[in-house]
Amino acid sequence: MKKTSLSKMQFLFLATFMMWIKTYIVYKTSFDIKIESWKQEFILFINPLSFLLLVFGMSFFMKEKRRNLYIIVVSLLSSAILFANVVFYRFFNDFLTIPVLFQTSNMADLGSSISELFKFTDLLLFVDVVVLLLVFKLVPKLTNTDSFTKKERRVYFLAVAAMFFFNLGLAETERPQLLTRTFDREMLIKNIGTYNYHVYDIVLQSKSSAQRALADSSSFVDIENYLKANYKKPNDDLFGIAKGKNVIYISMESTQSFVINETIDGEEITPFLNDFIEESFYFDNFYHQTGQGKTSDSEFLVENSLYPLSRGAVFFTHGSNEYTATPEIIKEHGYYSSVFHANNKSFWNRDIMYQSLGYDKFFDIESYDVNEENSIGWGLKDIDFFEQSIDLLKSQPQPFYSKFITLTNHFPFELDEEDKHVNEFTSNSRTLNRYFPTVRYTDEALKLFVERLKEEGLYENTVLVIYGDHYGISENHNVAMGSFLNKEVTPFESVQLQRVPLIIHIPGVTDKNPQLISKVSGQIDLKPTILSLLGIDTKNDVHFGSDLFSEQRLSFAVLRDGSFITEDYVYTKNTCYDKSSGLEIEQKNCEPYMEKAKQELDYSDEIVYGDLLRFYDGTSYNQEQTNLKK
């Protein structure tokens, strides 16, 4: 008896239905996707369908005996993609991209982080694959070995196309120009679905790979004009006040501002930093602006005053680009530059990227004695790290520009009992609970390091810049964070939690006149700030940040996901908030800043993707073009 078209597709429809419903359940249980209306919920519900019907429908072109096996394999691969996103989202509160998948050299170092993120219930994501295998073996009448006619294939794929354009049309009514918001992955997932998003990501990757080849010197003109128009004159009183001094950057792993001047069971979480702030410039509205590259992104921001990419890590994707980074600039002023980090030199592709940035020396794990007694979690404990670094630091010529990257306060926040100076917090989040003792340990390590700098006679001639690199507690722990902060963590509060400490200490200056500076700022502002303090003119330098002490600078910071903060407003997740009250207000209040935020991110992306700084020689670009025409 000849089968009807629908009866031929029973196995395909079963696979599609199970994958569709499973994906929707994952949306609701594993991802924090903000839904504001019934239409958004409907779009979220239907968005996996067009991709699943398309990819399963490709079996129509296969020989009958291979068709069902193909459907099972596609179900397995689709489940694996979903599983990978679930585990990745659990810590990073973000979705996978192609550049992240290329960062395989980092995987061997993740160790306990991955095991901490995996849950036994994740195996349920593959239940439908098991069901398909059982049906294939035990219920052969549901499988199909009949061929499809051209008409059947045509009707099917027209229906799939109609479903896709229906989905996309609805999404565009909710969010016009949806596909231009490549930095907002949650928006894309919510509207076109996980699988379509990954297809789009492949398209973006191909496009970005072609940008460098197509770029030429004219690509830089509009960007330079923008940078010149937004240049802010440094503070005359502070320009050059640290000229000739050593500079030590300390990147505090996963340290957010909410721990400053707070206690656990009556004990200060950061006693040293609390005291050090009282003799320094302290910026309490300073935001990290990192993306998927986390610590490496913060390094990129600090050294280049360019934004990181929305997808992957610049250190991996564009490690061989030309840059005008701080280490290269200060070399012309007699500085020796170095990085101290007790990790593998290849992690985050640092061995390649540091050469591009112009560093003279990288003291990696080979420079340290690391053993079971002095290491935990991701490696060498911070106290041992700083102590072993002293002789290495002294071996350098002066003046030096050196960056220290700490490790102990890294997820999953492991620490030996004897190293705990404060108790764990009590909440439903094991991650947040363990966070506070590791922050306290890093604080103790910083105190001992500063004492050693004083003992070695380095302290008085050294500018200390201490900052948090990125968040440690993601939005997945908002309920627990709310119990610590004693308030609900709304999207507005989540943005406020992206503040990280910034302390700038200049001996002989800040200890006599410490200041609390509350203007909104970000990591992108550090490069021009430090160069100005050292008396180095940045007028012709390529940077999107501005001197933190400039009287002209705006109170403004853009985050990599497109959110931004001003003196009066916070904009995030397509919503405008009043900064003083945290309440939603009309979007028109934020509109004057929306174009500026998008333009800066886009221009910075153009520089990185096109490797545009290879056309820049450190002088006025427009003057260079004029000379060429002559």
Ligand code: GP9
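All values derive from a computational prediction rather than experimental measurement. We call the rigid core the largest set of C-alpha positions that still match within 1.5 Å between the two forms. Positions refer to the first chain, counted from 1. First, how it differs from the form predicted together with this ligand.
Core-superposed comparison between the two forms: the CA of residue 601 stays below a 2 Å shift.
Relative to the superposed core, residue 26 undergoes a Cα shift of 2 Å or more between the two forms. Taking the rigid core as fixed, one finds a CA shift for residue 574 smaller than 2 Å between the two forms.
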Second form
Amino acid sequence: MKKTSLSKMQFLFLATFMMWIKTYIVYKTSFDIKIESWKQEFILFINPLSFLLLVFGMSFFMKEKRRNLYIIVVSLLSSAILFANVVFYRFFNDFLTIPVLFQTSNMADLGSSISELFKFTDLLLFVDVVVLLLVFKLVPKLTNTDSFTKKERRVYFLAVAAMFFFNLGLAETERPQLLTRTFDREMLIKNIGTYNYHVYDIVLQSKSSAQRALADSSSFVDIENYLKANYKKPNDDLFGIAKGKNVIYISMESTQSFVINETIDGEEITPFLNDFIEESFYFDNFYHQTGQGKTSDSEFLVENSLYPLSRGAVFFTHGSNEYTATPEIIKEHGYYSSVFHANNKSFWNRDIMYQSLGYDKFFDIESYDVNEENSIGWGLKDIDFFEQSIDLLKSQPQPFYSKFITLTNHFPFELDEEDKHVNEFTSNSRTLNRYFPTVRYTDEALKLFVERLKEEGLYENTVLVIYGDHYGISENHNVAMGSFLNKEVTPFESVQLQRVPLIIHIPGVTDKNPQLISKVSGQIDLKPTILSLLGIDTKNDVHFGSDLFSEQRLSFAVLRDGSFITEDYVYTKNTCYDKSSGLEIEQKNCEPYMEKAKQELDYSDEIVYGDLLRFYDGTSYNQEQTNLKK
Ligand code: GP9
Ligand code: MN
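Show the form predicted together with this ligand, please, the one above being the form predicted on its own.
Every chain and every other molecule in the complex is listed next, the one we just looked at coming first.
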């Protein structure tokens, strides 16, 4: 292009240049993007360019006067997107996706976390917009608004397209099938950049809406065959052993297995659970399988035995689907179902989703007396929560199926001095340091709750299922975690850290015969397990997990990012590890399970995206296809 063409674009280039460099600085300072070579670093560096040149270039089609204003507005919007990503990443250790953007109620409810998450330096993200405004006002020679010729536009957009394909081409040499394998957001950001990634995300989102529209009952045939082939017969001795008993689930916020039977400064972190395990079935190789939906994803897994989604929270994106969740199934067996959780009913879209899951009642924040004294962090303290729940619990018809969701052990792990029963850890991670006293506090709350159940005469007639919802300490704290565990946190160890406790207490059974069960399992297995204990046949139920007590059960769990764990191997980040040594081994060892892991996630996603359970009458998919709902 001629010099004059370029001089007409000075303002655009200035805006692009500042956004570009700023984005790269954000990549390097706010995100934890692993770079393994100079080529990867180069791709990361150039990846914001094509998108920025494209959107700023749209100004060529604006009226001369509006052109620079448009550039300023786009710059502001892009900065806002970047800002949202930075804050989101700080909290979730993940990149923003369109579905979570619509979770404004969640964002508003982040409450006390917001002040922790917002840093004064974040304001720097808007400096270039201010610079643009100043230039716009004060330096007219940079804001030339002469119109462009057709040829100039054509050359410009061709150059932008060339830039994009150069970027994508380079990325594809690094990562073949980049755009078809979508579960790793970091890989996408690293290769096509944060802006292109958002466009890609929007396209995917529209695709999933279309998927529902296009799905029909025939989509179910392959899935049906797969599920039928993978069905595991329940254990004869345990089937129906808890028939007619109440069930209480307790979802322990952010509780990972590494705290169990562990001490800090010589004090047990979970003294109650450690004792309780001695009269229960305890699963020490039980994994959470959640994605971005965190607690809500764990609920989804536990109630449906389906996988949550790789993007967004399924509670939000598919809250109105048809499901055959446990509450719905046990209703037919005379159970009353409820959830106890002292948070706003709209958080994670629970009010809508609980209806879809078939819950009779949700005791949300409105059912509790929450005030300054009895709150910390995210709300009502666990001890007060359980204490106030007792009367509500007693008011229910029996048998009941009730879920309690704790809250105190939530990031940023705040706790009043008088509630601290163990010391903080000492490391460079304030998050990890504070984690131990809050875990210890929840343990105390559980102890008091069990005592109260005994006093009220509910304990002897109730199965207690206590499990951790998801990790509490993200990979951002690997160094500090390594110093606590006394070993380096490799990708292999990171997977092992995704274990959460699972404790099942059946009165009259586990107190006499407690067991430590080390088979690999995950949250997806709870639905068929609990139904079997209650004597409810799951042969015709759509579920991806399998009864934890079944003798035919495989040692196997797939995590939502596609990592998987077997009896002998761990597969994560395209690498196969030997479980006993934690060392990298040849890929071929993991190969037999790779297809199964992918298949599971794909089929489950297909059910969710296509809303396929709407075609299923809940009784007979194992028989014939003709039994599918019309
Ligand atoms: C919110 C609580 C915590 O109600 O369940 O949610 P999380 O952030 O852990 O998903
Ligand atoms: Mn949680």
